[in-house]
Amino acid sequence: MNRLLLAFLLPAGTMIATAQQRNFEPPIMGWSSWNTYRVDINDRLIRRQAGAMVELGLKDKGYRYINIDDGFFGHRDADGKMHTHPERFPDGLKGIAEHIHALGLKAGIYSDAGSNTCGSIWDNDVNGVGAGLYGHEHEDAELYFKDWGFDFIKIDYCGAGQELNLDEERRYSEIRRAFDDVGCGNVSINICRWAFPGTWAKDLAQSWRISGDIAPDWNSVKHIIGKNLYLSAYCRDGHYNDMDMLEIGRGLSPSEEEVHFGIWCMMSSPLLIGCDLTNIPDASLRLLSNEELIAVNQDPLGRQAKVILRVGEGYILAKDIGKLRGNTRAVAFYNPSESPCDMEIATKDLELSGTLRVRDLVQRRDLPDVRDGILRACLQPHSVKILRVEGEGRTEPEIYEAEWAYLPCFQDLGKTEKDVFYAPCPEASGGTVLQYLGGRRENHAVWDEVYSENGGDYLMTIDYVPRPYSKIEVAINQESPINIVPESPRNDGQKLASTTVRVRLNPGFNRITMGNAYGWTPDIDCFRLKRLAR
């Protein structure tokens, strides 16, 4: 990421220091072959796309990877060594990777965690049968990364999951160990399991898919955003929720493309272009080249925007940029619905004070300052407004949503019942509650950035949906937990209840956990903090 993009978002004098403090890579940016070509790829096509990346100026915007997806496989010889497709890549892939590197780019490749690739199953590509990593982890790593010179690998799960029903954590761990064994620990891995696989993924990969394959269709884009709205806790320290490749330039309307690219940037998803770069529409290229949106995606904090407020069918998301708990935030007003949506948010709910300086990052123009304490937007259907908002000061948060919590036991594979998950609840403040929290000590929720300016005593009010025979164990930092027995479910139709306890916070960031080691908690909506007078 070049420093020009970072400089846009950071106050003068802080950019270099902040960038130096980051010891992790930002989300990858580049191009991938799957969306447009699926298995119908060849060496000439890959070279043309790599050349177009440079000629269109996208390399200078930060796009670096040329990723060859499924379709390059030929056969394994008697020794198990993989050979490329004799017609598609008659000269192999080593020269392709060298060509990509000579352009100043990085090269990505593909495989499956099982024996057969997705292309062999869904595209009837017989060359993908037996082409997966299963049983060939070490030799494929030696070939792909040491001999051919690739820098990145996307590892699918069709052969491992749909065919063999292997355990995800065990299988990807075996692959990671094999790569490390042959000295390829620097290779960036993408876990492609089509759902959030579990918190174990951060120890193995830089990114992981959170949904099924994207399509150049509004409902697909909307669905993927919906899947990622409440996964911000798992995007941190160089690990990212992958919302799949971009469908920009493949038939979405202009406003839908703005939503697609803008929310991918707000959520720090990898940005992998999926269209034919030699035939990309001018408007789509301008959007993909928007340095101000790219800077939000590549921000040194590496954070994903959280849902701050739900307004009807719309959402307001925000994240810090440049500096954690600084005075500058990126804010997105997002309307996925079929009707216009008027939205507003109090600046205190954005934790900003004073007059706000506002810039529209999609339109790349400054907007009038906000002095009345309310930030407003009127959005048409399928649209987004993404703003850079700078206040004069930063205030303490008053509310912490349940969906901001890190859940050590969370995964979205759907293999077992009563796993903790983010359950829809229209009455909840953010539209979601934590359900099936508890039952064992490790199944708890963690908020590790609960902030107090000076520390002291607070009233904590927990909003929840009652559950029979439940209990909440609340621990503040390293102190012994507070045991709360909430009220039982009511019969008057009221769904939410609340309970208040007194807690003491340290100055700065605090760690708050909630759970129940030997039973369920109620379904947690949020908690609110009110400082007590000294």
Contents of the next structure:
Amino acid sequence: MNRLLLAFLLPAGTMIATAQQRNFEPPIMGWSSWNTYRVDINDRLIRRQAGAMVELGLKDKGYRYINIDDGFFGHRDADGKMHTHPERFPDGLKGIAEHIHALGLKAGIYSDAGSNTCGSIWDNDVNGVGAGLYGHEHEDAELYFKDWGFDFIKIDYCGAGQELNLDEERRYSEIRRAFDDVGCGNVSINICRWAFPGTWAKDLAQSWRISGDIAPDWNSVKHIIGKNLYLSAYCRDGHYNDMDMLEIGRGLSPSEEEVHFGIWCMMSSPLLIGCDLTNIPDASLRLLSNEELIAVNQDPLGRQAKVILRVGEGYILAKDIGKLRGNTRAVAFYNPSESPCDMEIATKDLELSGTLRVRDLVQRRDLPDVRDGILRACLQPHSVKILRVEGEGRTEPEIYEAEWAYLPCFQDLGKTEKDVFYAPCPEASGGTVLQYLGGRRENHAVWDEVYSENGGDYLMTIDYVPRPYSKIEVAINQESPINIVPESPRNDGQKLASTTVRVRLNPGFNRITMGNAYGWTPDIDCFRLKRLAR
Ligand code: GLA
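After the form predicted alone, can we look at the form predicted in complex with alpha-D-galactopyranose (GLA)?
The complete assembly is shown below, putting the previous chain first.
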């Protein structure tokens, strides 16, 4: 069927994305100086790393950015112009950016939203005092992007936060406006505020950090994955949750490195290598060069995998690749625990049908077909399996977890009380519920890809943890909301309750929202859809 005809037959918003359609950039890939060198960087070092990236074949695998992090600052002169560090970068950064470009690579730079850089505070780098963008937004943008030619900037928050106590949304918006003013709105921007900053970030930046700084140890990797498990809804259309630079090649065990790289790929995080490339262990280089994993990260749909199932302490995550709601999905079995874990998932819970063809993307080999409807894996502690799974068909989803929802008011800055968040709840289907949803109209949850093959009537069952005096307003597409008065908290020890309503879905994607404009909703766990016979 041609696309015009398809567009005519399907309601707005239901166009199925295909590989040819991408009109946004994938997560950036490259190298960054911070993890290995902190502020102790210099001209020769950056050139050597850039050279190594090409020589090791990493450029050919898609690694393109050479990012100079904190440490290049010299002083601001009487006119406010920034100069580079006299010993580390005596010849400035323009020549380095040119050199990077001449290698066919892109160049990244670093600054702070406030006056002082993080290095000036944590690494005694006195030259970072007054080096940030604060009060110099336009002139620094002119210098870094137009004069020196940088393509990317990471904007940190040490000076802006702990020193100036600025409001994040306002401050990053001012900076973005200044970049636009000088005609540099097209540089790739990374917001570095060490927590999911809020849904406003997508209007300003291509990526945003969701955690504190990574370290080359297992607990750090596990912690960051944990922070990103429920943020898949915010990764859309070329905007990515940044899990921080890679610690591969810096002492993690081989299976921990596979978890680190594999999950960064599943979650479409930027991939910025953080080790000394001139000295990278062979196995780490092989992992970073794994084209099949890289393809999962750079997939044209640009999606972040969702947690589909929790099994003990393990997780099974999945995302569509290549084609939205196609027959092929990337699936990760992840065991962060200290004991081996046998995991399995039913084919139908992956929304697939028929025989599954399975390929292990870490080992780069095909596994036996799955014909009995259950995909199984035995996972050692701290390990992962990343699979490409192709079914014969795609089925309608039966369940939508609350933790897959897009929450327009969600942020993780920890500055205010009673903000909506993904709260652990062992009794809930995915071990998580939405807490503090409602209270105002904007604070709702959105599932915008509720799929129905043919449209029609469904029973929608909402599982929730009751709260006193709560209400759920459920809206399907443009229809006026259905008001549901849920149960009051129970005293029989049972935590979850459920309620069922009849809804009508359009063919293709539907948008369902839940909230309460004037009071809280109960804590939402999930909803299930059951098609009614015609
Ligand atoms: C912060 C950032 C790090 C790094 C340093 C530089 O800690 O989160 O990634 O850029 O600052 O000082």
